[in-house]
Amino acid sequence: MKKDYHDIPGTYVFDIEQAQKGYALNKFCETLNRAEGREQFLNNEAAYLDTFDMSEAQKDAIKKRDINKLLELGGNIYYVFKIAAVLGHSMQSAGGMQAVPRMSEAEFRQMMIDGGRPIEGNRSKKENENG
Amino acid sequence: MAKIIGGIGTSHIPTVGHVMDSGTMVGDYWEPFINGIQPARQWIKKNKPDVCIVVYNDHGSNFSLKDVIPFGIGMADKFLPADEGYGRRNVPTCYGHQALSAHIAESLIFDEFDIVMSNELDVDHGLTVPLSILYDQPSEWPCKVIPLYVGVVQYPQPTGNRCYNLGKAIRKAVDSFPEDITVAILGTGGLSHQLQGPRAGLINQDYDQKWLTGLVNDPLTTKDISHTELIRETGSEGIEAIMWLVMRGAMDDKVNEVYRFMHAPVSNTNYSLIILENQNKGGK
């Protein structure tokens, strides 16, 4: 269904939709708040995330890191996160790597001390797209 | 009879947590955060409240998505830190107020808020930040802590003014409870910042700044402003901010601003902290 927030650039809302899309995915993320979910991650990915009921997209796009599609696949960025924080990226190479295009944690870093990305022109896609 | 003394809101940045942990809060990043704090250290100082209720969310440390919970609060005598990925914080565990907390879930619930309460509860640095901000490094916390979390990782988030109201219901609570305590609220979290999606970074001072301001003087109508126009201008993690409308909702309708202070960026977000005394404050 459409909805407002859908006019917001650069933005997946994370609603009740992406949350019964992204259930079994967020679930896999939780599990790595525990020592034994990020070891059996780290030692056999592959093996480990087959034992959750997700897609094979949703497995295809942990394995490539790529954030903004874990999003698009209901992924929630507070779960998500667990996945680059086990791998050892801080919060500002996860908004680099899902910058488009992709930022290295430096240059994310420097946006952000050159204060953060504007809201103009990021505001709305009717408005960009109108001018 | 118990008081509440002063509202609180901050931001609750996990790297805060990080970098005073590891003791490499220094240099020119971190100078212009460190001094911004020092009045709200000297605030808590001064006024030592025997209570902190800290209003928070759990971002999946604590919760999964098994249940969504909309309100919460923390019924237990303590509180450890949760892990959210990468080991326990190093800091002291938070110790409860059972009668208190019991008083407000009963209140809460005759006043028709069905809150749902845990017996057992990890607090991750959604709770424990703001401890960190306002108390530095102590090997105890100087407070008792009563937990009180909004569930705002999935939309719809309670709304401005369900979270407002839920703070009149709040105060009405620590208002009838006979024991002479000091309470202070903190709302967490906010204000503009966007961790997900390629927009991640968005930083909007100027309207964090107006919000602010009709978050202190007018939040009849800050309460009411759409979950999408927060999004919109504040990011998708701006939403956060709903929770400082249940401290402001505990607080009197006028009141002193006694410290603002906002500084961008402390990691992804535009750092905000607020402190608010009510002007009437001899009455309730």
Given for the second form:
Amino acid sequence: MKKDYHDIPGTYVFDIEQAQKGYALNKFCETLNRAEGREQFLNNEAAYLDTFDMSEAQKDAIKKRDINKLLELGGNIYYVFKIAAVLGHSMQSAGGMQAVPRMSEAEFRQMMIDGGRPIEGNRSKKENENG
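Okay, that's the form predicted together with the partner chain, but what's the structure of the form predicted alone?
Left out here are the partners and the other molecules; the chain alone remains.
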């Protein structure tokens, strides 16, 4: 179902449909709160991912460290960030990985120090298409 907030560029609003789509993915991410989950993920990623009822697209996005794709596939940013943290990424590094076009950690940090993304071009997909 198309919602008004689907017009927001560069983000996926985590609603009930996204929650249902990403349930198994977010369950996996939740296990990274525990030492044994982090250890299994780091020691044999593919085997550990296979223990969860995730789609192949979700597993592939994890393997590619594609945060935006994980959000599109139902990941909740607070859970998905656990993957980045386990892999040693800072919040700024993960933010840069999500940026379009992609940014380095330093570039993302500087953008935030300078006040964040400009509103122009980031308000509405329809506005961007219509100029």
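Residue numbers count along the first chain shown, from 1. So that the term is clear: the rigid core is the largest set of C-alpha atoms that superpose within 1.5 Å between two forms. Worth saying up front: this structure is predicted, and the values here are computed from it rather than measured.
Comparing the forms between these two forms, the C-alpha position of residue 119 differs by 2 angstroms or more, with the core used for superposition.
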